[in-house]
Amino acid sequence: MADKVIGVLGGLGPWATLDFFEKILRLTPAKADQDHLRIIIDNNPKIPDRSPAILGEGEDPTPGLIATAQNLQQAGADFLVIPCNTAHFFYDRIVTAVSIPVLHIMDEVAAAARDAVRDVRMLGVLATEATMAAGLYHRACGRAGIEVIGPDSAGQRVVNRAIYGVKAGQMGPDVTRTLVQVSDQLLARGAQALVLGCTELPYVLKPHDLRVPLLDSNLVLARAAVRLATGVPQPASTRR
């Protein structure tokens, strides 16, 4: 059976849509071009950011999240992937205007959870500021029974600084010293596990960064895309 066209609907932000295209690329058994999957790649980073139209303060991204879905549709994808967690607030919109299945990255860390950390109660989640005002890991975690917590308000600028560096190029080590900061802080209050709940993240906090396993979003997204598009389950990660 032929594999299937990964479509992506990104540019949100760019450097997200690279690490994502470079982990498939990673995750597939290739050993020559004909090997790798087709990933139809729509780098729109034109839609307006997601964070404040949240938050109430900016434009809806909602057009132009639907044309980019559509186009990566009619360009042939078999199913759409979005490597940005906080557009995932306009998730069921994109998926009404598109006939074929869009993964959902909080779902996928929710089952990727499990396999990584036995018996696993919280999660602490880094993400964007709007993406925890909408409860979007709090809703999937929760329905697998995983409590979630995000840092408090002085973390929760970090984690914004942070990734909003990371958008205009800026990933040096004292980025990283900071969010270590904030992670050690989610750990004193029980979280089992740190997820990278922005997928600009994985440029400035490594597994080696921390003392817990680290749920990158970007790398669960991409395992799920790889297991769809191929057939073949993706190995989960080592249980601690």
Second form
Number of protein chains: 2
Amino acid sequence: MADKVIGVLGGLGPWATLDFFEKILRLTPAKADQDHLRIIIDNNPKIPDRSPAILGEGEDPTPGLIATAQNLQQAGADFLVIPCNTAHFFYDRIVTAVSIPVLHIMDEVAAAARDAVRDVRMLGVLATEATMAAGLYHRACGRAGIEVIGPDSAGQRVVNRAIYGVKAGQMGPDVTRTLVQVSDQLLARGAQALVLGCTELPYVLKPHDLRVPLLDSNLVLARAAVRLATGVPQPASTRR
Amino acid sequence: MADKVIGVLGGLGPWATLDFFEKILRLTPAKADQDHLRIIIDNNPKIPDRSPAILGEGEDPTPGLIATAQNLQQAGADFLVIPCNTAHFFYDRIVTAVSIPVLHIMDEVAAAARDAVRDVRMLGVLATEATMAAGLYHRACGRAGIEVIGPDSAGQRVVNRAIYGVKAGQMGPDVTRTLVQVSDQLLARGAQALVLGCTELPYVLKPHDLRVPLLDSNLVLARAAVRLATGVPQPASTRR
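May I ask for the structure of the form predicted in complex with another copy of the chain now, the form predicted on its own having been displayed?
Starting with the chain above, the whole complex follows.
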């Protein structure tokens, strides 16, 4: 059976989309160009920022998200992925606007957590303030019987700064140190694994920075996309 | 004036497309997502290999190239780039199949060479056997009064192995060493600068590997795309 075409609702932000694209290439066993998957990326960073809209103070990104999703379907995508956690606040509106499947990043992470940690009960999540406030991980993991904890308000400010830093091209070791401190607080409170619940974070926090499994939501989504496109199961490991 | 939308006829190969995407992001001055450019990438590695077709022994990629170019125009691209040198053998057929501009990678490199080297007379080019046999750089540089030289047949085999190695994900330092040897032969014959005339090569040969200017065709094309999309001139430097 021919591989399915992956549609990427991208640009949210562009660095996260680049990271997602690279992960797809690394996950695809290929000896020649033609072994790789067809991927149509609409990197549309002109869509308004998701976070302020969710927190009640910014332009609504829904029309841009829907138009971009429909554009990808029209261009030949067999299913869609959205390598942006915060945008999943608008997931239901995107799904109803297209007639192809749309993977759900939090549902994929919840499933990957069960593979990565035996009898997992509690996950620490680093994500935007909007993702946390909207309870996107709380709901998806709750359905899987997993409790979700996030940083306190000082820790949340550190995470927000890191995320918007990556969007501005800042990806230095200082940022990593502050994120490790926030992560350590979550581990001390009982988190058995840490979720990078924002697709900008893989640039500044990597598996070797922590002593517990790191669930990179962008990598989990890339694995799910390759699995769906090829029909070949992907390893459950949390590291690439 | 609003930025133009860049359409990327990609997947030729996918690693080269990834590198092109990253170069666009690095070249775009941005403090937030919305400062970045909209880029629609059709990463279509299922298009048959260009080289064997040009050398008379493989499936014709023209229908796939044309369909992908038209798909990008339909999806909203204002102009197209093709981050694959060899595919420029089919440039005229692609241009006539769409009604939006298509940048020409060799023409951009010839212009960049004049900026990089004062009174440039001779360039050494590393490219696929097909690009060299078809004289793609010879013609574009010839129009600009620049002579092009390429490796001897043993050197060309080294270059071909390096290119197809990158396509298979092999990007080690051994490959770089062999490419530096081939490059040194071109410099000894009078080349004033070296052109990476294949978009896979930036993974295995970088500016610091050589003692003369390196013109990376993928970077030159990314600069031209950002310039056309934003209307802002890009620096002529050969290094990013």
